[in-house]
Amino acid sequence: MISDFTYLKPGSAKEALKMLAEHQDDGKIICGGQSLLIIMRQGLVTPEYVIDIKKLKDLNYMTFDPKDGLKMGATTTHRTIEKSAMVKEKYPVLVEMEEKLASIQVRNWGTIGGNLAHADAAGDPAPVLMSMGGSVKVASASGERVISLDDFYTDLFETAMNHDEMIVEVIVPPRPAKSATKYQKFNLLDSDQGIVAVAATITLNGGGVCKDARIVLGNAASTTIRAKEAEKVLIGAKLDDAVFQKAGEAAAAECQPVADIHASEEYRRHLISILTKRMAKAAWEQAKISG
């Protein structure tokens, strides 16, 4: 049972800010309620307001330049960026990874922004965008300010912003050339969260060793992480089926998963080694052929 609330529908972003500074302490912003209405189900949270931001077209776009990247306001849905044609061209591991992120419904009115800020471990944009390095833009009534994924999950649900803050902004920088982002998560089926995901972008220098690595775990611990240890291994090297391995267990070992009725920690930590190895792997012979 849902406890009562006093619904707030801003007509823009600003206005959405004003409602939050004012209700800081007791309001929550809803962008499609996805997330949202399952917990308020639950108990979990108690809002006495909740601002609506689903409908405000200052928040919905989608834009790309080769200097700044892409863009997509919080309001941006899924759906919206699993059929993009721009992003299908300039970053199609987005496309790969939205097509297997719920269902098609759940996708339709889902948002970007919701789901980033929703702050599940288990979530499937988090991992994606953190390995190419993406960053969140926040907006308070008093400003705004951008903030790394890799600085923005600080715990299970828990993120970096401000009670008065909100997402307004995803921001995915330019492809480095030879480089590639693979993703897998491994669940039973197609429309579940991960039990475990593994995100991995390989980009290589003149030479084909690996100039840089970001390797990124989803559902490993209580927030998406980088597998900084199984990076060094990649970084430097002239990669291989056994450093390719070496990376796979070094993210296992690094990695901090949680038993529960899915699977055991054990068995997390083995699927961590496969899917880095396998992903890594995946992302280099891509960006080798790569412009």
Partner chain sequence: MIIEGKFNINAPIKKLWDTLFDVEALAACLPGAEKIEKLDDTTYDVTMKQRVGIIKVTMSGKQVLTKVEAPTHLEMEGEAVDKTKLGHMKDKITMDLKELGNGEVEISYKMDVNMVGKLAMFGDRVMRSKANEVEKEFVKNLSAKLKAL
Second form
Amino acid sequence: MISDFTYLKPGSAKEALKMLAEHQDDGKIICGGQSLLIIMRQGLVTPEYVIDIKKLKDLNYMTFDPKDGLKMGATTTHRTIEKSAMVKEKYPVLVEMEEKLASIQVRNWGTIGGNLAHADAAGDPAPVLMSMGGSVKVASASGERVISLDDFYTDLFETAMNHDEMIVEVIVPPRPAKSATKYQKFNLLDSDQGIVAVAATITLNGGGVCKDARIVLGNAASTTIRAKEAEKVLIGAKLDDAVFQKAGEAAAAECQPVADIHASEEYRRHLISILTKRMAKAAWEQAKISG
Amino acid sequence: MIIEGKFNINAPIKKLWDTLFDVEALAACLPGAEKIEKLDDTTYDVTMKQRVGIIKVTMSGKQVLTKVEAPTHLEMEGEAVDKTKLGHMKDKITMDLKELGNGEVEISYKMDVNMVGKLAMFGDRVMRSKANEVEKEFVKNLSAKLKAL
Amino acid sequence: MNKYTVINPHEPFKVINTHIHNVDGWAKVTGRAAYTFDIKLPGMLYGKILRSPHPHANIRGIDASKALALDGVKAVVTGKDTLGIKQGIWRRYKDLCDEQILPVDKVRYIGEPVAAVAATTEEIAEKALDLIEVDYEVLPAVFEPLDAIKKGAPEIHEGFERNINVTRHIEWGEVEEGFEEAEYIREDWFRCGGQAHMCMETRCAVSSYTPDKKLTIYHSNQSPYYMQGLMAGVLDMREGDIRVVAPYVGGGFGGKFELDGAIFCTAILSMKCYKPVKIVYTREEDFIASKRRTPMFYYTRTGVKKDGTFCAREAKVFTNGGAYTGMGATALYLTGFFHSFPYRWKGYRYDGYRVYTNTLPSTSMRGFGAPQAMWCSEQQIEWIAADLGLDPIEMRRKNSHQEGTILPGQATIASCGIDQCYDEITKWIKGKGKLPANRSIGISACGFMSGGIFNWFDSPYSFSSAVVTINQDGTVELHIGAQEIGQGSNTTMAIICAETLGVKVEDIKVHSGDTDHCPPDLGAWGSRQTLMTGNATKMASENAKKQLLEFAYAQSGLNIVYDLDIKDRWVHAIARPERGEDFVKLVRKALRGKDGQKIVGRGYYTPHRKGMISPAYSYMLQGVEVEVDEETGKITLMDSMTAHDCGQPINHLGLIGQLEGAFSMAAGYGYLEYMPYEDGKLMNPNLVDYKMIRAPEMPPANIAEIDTYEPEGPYGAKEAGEGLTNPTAAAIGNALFHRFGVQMKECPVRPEMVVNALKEKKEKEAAEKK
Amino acid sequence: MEKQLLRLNVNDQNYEIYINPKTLLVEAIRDHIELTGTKRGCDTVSCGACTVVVDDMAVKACSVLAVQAEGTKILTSEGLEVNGKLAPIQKAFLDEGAFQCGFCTSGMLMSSVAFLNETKKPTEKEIRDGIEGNICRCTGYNSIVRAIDSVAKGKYTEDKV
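Condition change, the form predicted alone to the form predicted in complex with the partner chain:
Zooming out: every chain and molecule, the one shown earlier first.
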């Protein structure tokens, strides 16, 4: 049973931030609510004030320019991203990821900002965006700051945001030349979250050597994490199956998964190793042919 | 669910042991401990408040010492209920202290935790991630406390 | 998508096996169908159940005073407010009636009801639960049957030594001789998981007790008559003073024909406050506190000759019965019986032990013990064929049941189309050609019953009955006690009635699901309704038709050598179909002729001289094409083919739906639907963590319908749609065996198990090389 | 908690209801407006039985606060049929036997309707993905996929008004 709360409906982001500043720890932003309402119904979260930003037009936008990359307002729905021709052209992996995120109903109502703020280690967008070097702009009544997704997640369901802050924008830098990102989650049902998930971005230099690599693991620790050891294996290497294999093993060794009924810790590590190998290779293959 | 871990503390074993039994000192070191009250020789009234992101849990209940072998071995078990009825938990905790020789003591612990109710939905993931964090914080606080003593 | 072929179709009927819309379809596609879930009565209160957090504990006391003081709370009931009667569906065997729905002094599983509250809103009722204080004395608990039978294990029910709840022994033929003749003997241990019924409509009920001491109950169930009888028993009331209505029912699958917390607690609460009370289980409650498919440990030993002739088999089973008997005793028998299927053995022996544990009670679920039996049997048979270098299909075929096969003391097989099933599956496999390297095919055979000849309920009534009433305008009222739970029984009965009477389906109004207005029937379980209620419906329709035709005959002046019949509302001489008259005109005349009495036909059915299990058996063979990711172990079903002998199909759309639906549930049992317990607590009581097949996971379900004629069934019909829950898990296991050579002994087969099995195999091979 | 006035437009009909702001859209529709075709089958936004169409989008009504739906146009299964005339998808469900117990059917229909409006020539895979948010325990989905496919292929076009 959801506990009683006062419903607040700001007319603008600014007004929402004012409300948030006022209620801080007792207030909770709701946007799509696709994750929040579940835990509220379990009684796990009992805010006194619910601030609804779902309909805020000033947070619902998507822009792209070659210099700054993609900017998405926090209330942009998953479905909008999935259906965007611009995103499909510039960041095809985002569309692939969105198509596998839960079900159409959830994507229709759920938002990118809400998803990232929820900080579920098994969430889909975070690994992909983090692997592309994405960041979020968070705002409070007193100002704005940009936090790299690398630094955004601090623990299970916890972020670097203060209680008076909320995500207002998601920023994805432009894709470098000879670079590609691939994402896959391992799940039992198509619509499930990943038992584990891996996003890999590979950037090649002119000679086909790996110039940069970002490997991000979903549900392999209490938060979305970079697999920095795996990245080290890849960066500077002439990529081949043996290197991908090694990167997979490195990722499996450095992640910190916990066991649950769906998979043991050992099996999760095994899956991380396989998916890292596969995604790094897939990203490499695409990077080779991409402009 | 079993959670195990160990950590080292730089202190004489006797001093460490006494600190662990000093209710006020322990409460000050244990993150989230709102109340630790000694009811009798073996029974403690404990209230712990933990926060996992937006989820707040306040567990309160009794812990009973079932075996005490100063200054190396300790066993206790207890039961606690969440304030907002999110669930209740039962636990059995074993703790061993071992002198490593270089002035360091290794504390190893094993907790067998059984949760029922809404909390169990998040179960393992939350508990393990939290245990890790609590441990780190505890070691930090305890070390500082021991130094100050 | 799906291919559907019909092998040896029969003469065309007018209505039977034609494309008939479901008679409840309009209501269901327009959102009009009202389920128990939707019922709201004037002045209705909402109930909630307080459940045990302990797997095993004595209840020392319950203090509800704070809850009662809460504004809006109207009543709180505990075991002390009940008569304390232990009930169960095996009413003939008092010691198996072991469950108090609100226990008086002891709880035996996590989630067991302890108290119930009625309040003006659901929210208040839920708040009140938190205010009830229960003083438990926690007892040691035991969760696995092999632990529970150990000496010194906690005693769950008094007087049941080693927690053995029921034992069952089946034996026929010469077992020892058979094993002596055998040239190859193989024995294996298997483990089968539980499975949640996962009805979309959770358990729910609305009870209304009125000052005239009558009780009306709306309840989502599979057998209103059972509910009426069981409730009369626990409330010490007369059956006739209780009316049970099962309106549209959102699924049953074997999980809704015993008393549940919703029906019992609403009734007790309503009797306390004389107001209607409604309880709807949450999904979590439905998972932790309804019942489940029985988890089993299976030992099976099979002896064959080198040419693949089956000699003898013996099996031992320990089932995790959970806290109470429920329908588990029947599942224990049937798993043993169907473990012999569909093969002939010189000797067969089975010993089953149902063991109490402190977990959710296990009961019947679609397949009723047979999916577990086939998981073990059909994999072992595949391994035996491989061990001996024989073709697994041909080996099965030469040992299969045939028409006339006798299982001594158990059954005589009257119709059996399994031989053609082998042909169809062989054709399908050949048609596939060479498969991609990551795919393989597994097959599995099985058979199933068409209703059980069990009367443990001790009903004095016929197993099924029907009443057909013809109105003056030619419309027909068909009253049946059979329960529609989505399987299409109302449509099937309407079809049988229309075909028999010679009218159209739209002329028939089906009345079911109401004990006040429908004749008693044991309800929807064990695939019994098509055959049993179908026979009763056919008999009632024939009886009504006979009355009409007698009248028609008398007034037609036809020569006595001519026979009359009715088809498409046209009453005519069979030899001269053009000579006749309109059905409605005849009905009107008949009414006048009978001094205004309506034409009423009665029919009933109780099986006699059909052995002790079932009046008829259906057969099937299934092939499943499986893709496995060797590195991750992920299983994907790519295609499937089921060849199915169900006698004469009656309800064409219903048959397809049942076969496809059973297959999806069976596949789920094979590789997805997993019920892990920790310290007696179900770890995934929600639809996020309990995995079921969804549309993207569902492969094509091709069907070859093998039409045979079952003499005991209405128009030759027998079971379809439950038996198909049986083969799939084993077929998936067999596909894995053919691809990797691994033998999976535990279901559901989860990807981690595949990876581990492959790893183990590699290590073993490496060790052997050394 | 003080109740507040909420105006909802469901099936082209305006309703004014007084609700606690924590009321979910599915509760508003079922308990306050008393359209019980929309069902609930879980508490975890998993089963899709509560699916309704909000501004042409399929949405799980258990995952939306009723107050969030103010100003939208909501369509439920009761709104598909107009003056006794079934919508193509309803006919297709009847023709294919795409329901059994019927409890998931309303939600399944609403997912189908939104999907068909959005996807003109769907592949089988797209149809399956289109209803992956809806659990059906009875049918095994294939009959539902056939029903959606037959509507998409224009089997019922002559019925369209």
